[in-house]
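Single chain ahead, written as structure tokens, the form predicted alone.
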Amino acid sequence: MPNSFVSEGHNGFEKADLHIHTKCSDGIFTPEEIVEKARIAGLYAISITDHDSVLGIDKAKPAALEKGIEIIPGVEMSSTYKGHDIHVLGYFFDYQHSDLKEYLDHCRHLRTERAERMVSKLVKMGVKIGIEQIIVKAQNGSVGRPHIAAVLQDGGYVKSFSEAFSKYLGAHSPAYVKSIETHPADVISLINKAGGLSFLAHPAQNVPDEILKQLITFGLDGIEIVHPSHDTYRQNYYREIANEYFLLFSGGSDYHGMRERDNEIFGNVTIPYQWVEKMKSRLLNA
């Protein structure tokens, strides 16, 4: 195992985020000004896990070894499983590793083709977007629906990004396109072979009980516990669930910095960095 995973020289109290976006997806900050923001907010350690991609983990990486801050390669992939989107995040795996490159290239086109029948049902609608407007507003990143939002709102035809939601992009909403299909056991078998770990992420949001004990029957290596849309009460619960099932814990702040989302301060939504020594741990006796 890479030395990159052993970890020196700090007291076991440091925090860490485990869940951020950044413009190579739907995220508004650069992967550098996502670091500078991490050495603001005094974090040991973060993991850019943008949505389908990993474009953000180079441009990272110079300015967190200049800053003394661990990068985590990361990703949030997209999944179906029984008419529920899954959300799986992968961690320490090789992003080089040709087989997943490959898949998340697939995705970029599965995500421009989601995003043009959106358009279209938005058209239908009377809502004039084009899916040019879209792609400019993703820079040439991973698309997604926050991107169609952000045009929407530009163009006056709704005031917020929720109200883009619930009005068109909803998954109950009219101008809604199923995401990416592919199976979560596929998704967590790419990770594995890439050599990372994988963690259903934000089941609270999306994810029924019994959809979640059949997903860890397919090899998740562990929970998102600690996320926005999780309180207390959620925390420990699937903190339960993960410690019945020898699961490992993560969490972060799901960070896109959304202008709505003014009371979203970067660095308030953490985890210990005990629980990347785990996840560490468990590579090196994989």
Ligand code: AMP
Contents of the next structure:
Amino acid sequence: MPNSFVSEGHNGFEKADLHIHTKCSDGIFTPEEIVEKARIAGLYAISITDHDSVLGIDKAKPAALEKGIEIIPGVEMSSTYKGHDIHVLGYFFDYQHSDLKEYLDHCRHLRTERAERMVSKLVKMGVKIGIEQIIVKAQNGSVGRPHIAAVLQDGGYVKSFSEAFSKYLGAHSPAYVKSIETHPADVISLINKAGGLSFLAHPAQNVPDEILKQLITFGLDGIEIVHPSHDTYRQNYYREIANEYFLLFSGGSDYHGMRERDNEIFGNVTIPYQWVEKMKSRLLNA
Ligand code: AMP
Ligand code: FE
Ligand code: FE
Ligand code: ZN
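Please supply the coordinates for the form predicted in complex with this ligand, as a counterpart to the form predicted alone shown previously.
Below is the entire complex, every chain and molecule, led by the chain shown above.
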């Protein structure tokens, strides 16, 4: 028997990708280009989840409307807990919400300041780059380490993107500066305040199990199950944890475009649309 929350016109097995970056943060494609890729890949719904930015959503909407693709408001928010970089995905929130907007504006400044601090560390190490180059690379988007990595590569300081991280920018490398230090509970409550659902992003990427259990107590609505860094074993593992705590499932490609770690094809990492329906049903019953 079909689930009651599956709307007419689809069976719940259509594909969705709820983790995509654009030029509004560290992706290389515009939101409009992403929508076109989604059309070609035959995706039913997508969410643009830029790092600490919602500016891509309005850019994607007209193109998505035209092509009949559902856009779920999304964001990937940075936070820090016990020294771990914790990424929280938000969905279905009011992306015009004033508290959220104000907070994301603040993040924008923090990210630019952080890039300035990383650049001065690099300059002291003899790497002659300037903050202006990073700003140009980021093209008005949320500034992040990938923009610095790209400038390092352009300048011939590293041969590859991954070398930029291992040699300079990684969490244990000399030019690293800590990311946004907001507590994940605050990020989660901001998403809730704006009417959305929060998910822990890619737990297999540096979230030890005891930390994951603590994060759940902060009010997460779900866990990202499908992610390129999760093999089948990990997917099943996190699914079991989600089920144990009555949490929702999310997932997506974490597509950024190009780069060695992202030599994936758009549309290859997806979730069944039914997971999205379950999110909607949770929101209705909240
Ligand atoms: P930031 O938000 O500035 O801390 O940068 C984090 C982003 O950098 C991630 O979302 C990835 O896009 C990218 N990133 C992190 N580590 C690596 C790595 N080792 N190689 C390539 N990209 C990375
Ligand atoms: Fe990124
Ligand atoms: Fe992330
Ligand atoms: Zn991401």
